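For reference, the chain that follows is the form predicted on its own, supplied as structure tokens.
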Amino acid sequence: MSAPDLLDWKGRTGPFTIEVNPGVFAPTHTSRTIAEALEIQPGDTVIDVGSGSGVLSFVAANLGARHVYGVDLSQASVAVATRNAERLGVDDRVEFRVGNLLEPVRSIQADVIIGDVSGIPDEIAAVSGWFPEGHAGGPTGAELPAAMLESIRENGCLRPGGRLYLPTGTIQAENSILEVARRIFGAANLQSLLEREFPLPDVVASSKAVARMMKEGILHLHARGSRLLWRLQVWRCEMPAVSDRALTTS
């Protein structure tokens, strides 16, 4: 058996080394930005949706979470993340489950949800090669994040006063995601914590899919010199009390 591929995480709470492989989504600029934005209190219960190799679960554990549940649709990702938890000595606090969105953690009520599911339009994902198993965000990149938000509402797995950390970007139909978030959490309970800009790889920027989606108003990119840039935002969405929630969904 060949030795596993290893990656040195140098983001928040690092450095630490994790296993990655070609079939598992590896940490990205988005992962590092979300890690910077996370607010974890000692003793928090955390759910990490779309956990991939587990890196944000490990950041949450290092920040003091009592228990972290990582969820991913990919069996390969869960296997790698579980080995990473053992490698880092946090397997007593960090557990990974296979399944779609929040289905595997329906019985858990969390203080924090990390909502880093794929939000890239399917056509762009196919060009980029960013998603090893082809799991992208839907035709506009908003469909899967919106489904994740609806899953939080339906499953009731975020306690009142709990916090969702939600990345959105101008490389997707961002306003569609934020409309759902405002309906569920209430506009007053959404706060933008961080913004970062990143260049698109040339193979993506030059694709017909990007040109068409910009023309259709799905993507909102801007040029800097010869590069196309997209903006990432990380939002804190606070779950209102039950009495307030009726007002946000009415």
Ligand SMILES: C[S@@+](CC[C@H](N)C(=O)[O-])C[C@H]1O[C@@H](n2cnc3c(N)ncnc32)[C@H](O)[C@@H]1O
Contents of the next structure:
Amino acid sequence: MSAPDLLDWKGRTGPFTIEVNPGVFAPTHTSRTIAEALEIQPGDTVIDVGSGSGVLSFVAANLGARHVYGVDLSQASVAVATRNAERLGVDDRVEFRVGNLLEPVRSIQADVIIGDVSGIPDEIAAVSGWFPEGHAGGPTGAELPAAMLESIRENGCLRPGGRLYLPTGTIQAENSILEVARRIFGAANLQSLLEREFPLPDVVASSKAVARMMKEGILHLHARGSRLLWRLQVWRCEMPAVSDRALTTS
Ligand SMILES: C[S@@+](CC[C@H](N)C(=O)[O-])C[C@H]1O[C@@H](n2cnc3c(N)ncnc32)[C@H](O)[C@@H]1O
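Having seen the form predicted on its own, I'd like the form predicted together with the ligand now, please.
Below, the chain from earlier opens the complete complex, with every other chain and molecule after it.
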């Protein structure tokens, strides 16, 4: 058996070493930015949906979470994340489940959900190579994150007052995601915590898909010199009390 590919995480609560084999999403600038934005109280129960290698679950555990449930549609990711939990000695409080969105954790009421499912438009994901198993965000990159928001509502996985940490960006139909988030959480309960700009890799920036989606007004990238930049935002969405929720979802 060949040795696993290892990655030194130097983001929040690092350094620590995790396995990321070629079939699993490797942590990126987005992972680092979400990690920076996370607010975990000691004893929190956390769900990390779209957990990949498990990196954000480990950050949450290091920040004091009592129990972390990671969920990913990719069986390979869950296998790697489970090995990573053992490697880091946190497998007594960090566990991973295979499945779609919040379905595998429907019996859990979390204080915090980290909602980092794929949000890159399918065609762009295909040229980028970021999603080795091909689970991307849908035609505009908004479809899967929007389905995740609905899954949180339908499965009742976030307690009233609980917080969802949600990344959105100008590399997807961002407003469609925010519209769903405002309907479920209420506009007053969404707060932008962090904003960062990143250059698009050349292979993505020069793709026909990016040119077409910019023309169609789906993507809102801007140029600096010869580079195309996209902007990432991380939002805190606070779940209103049930009595207030009726007003926001009607
Ligand atoms: C952008 S990656 C993030 C991984 C990890 N949070 C990180 O920062 O490295 C998104 C993850 O969502 C997973 N995913 C895609 N569709 C999913 C679904 N329907 N349910 C659960 N996870 C899904 C992918 O397999 C991938 O691991």
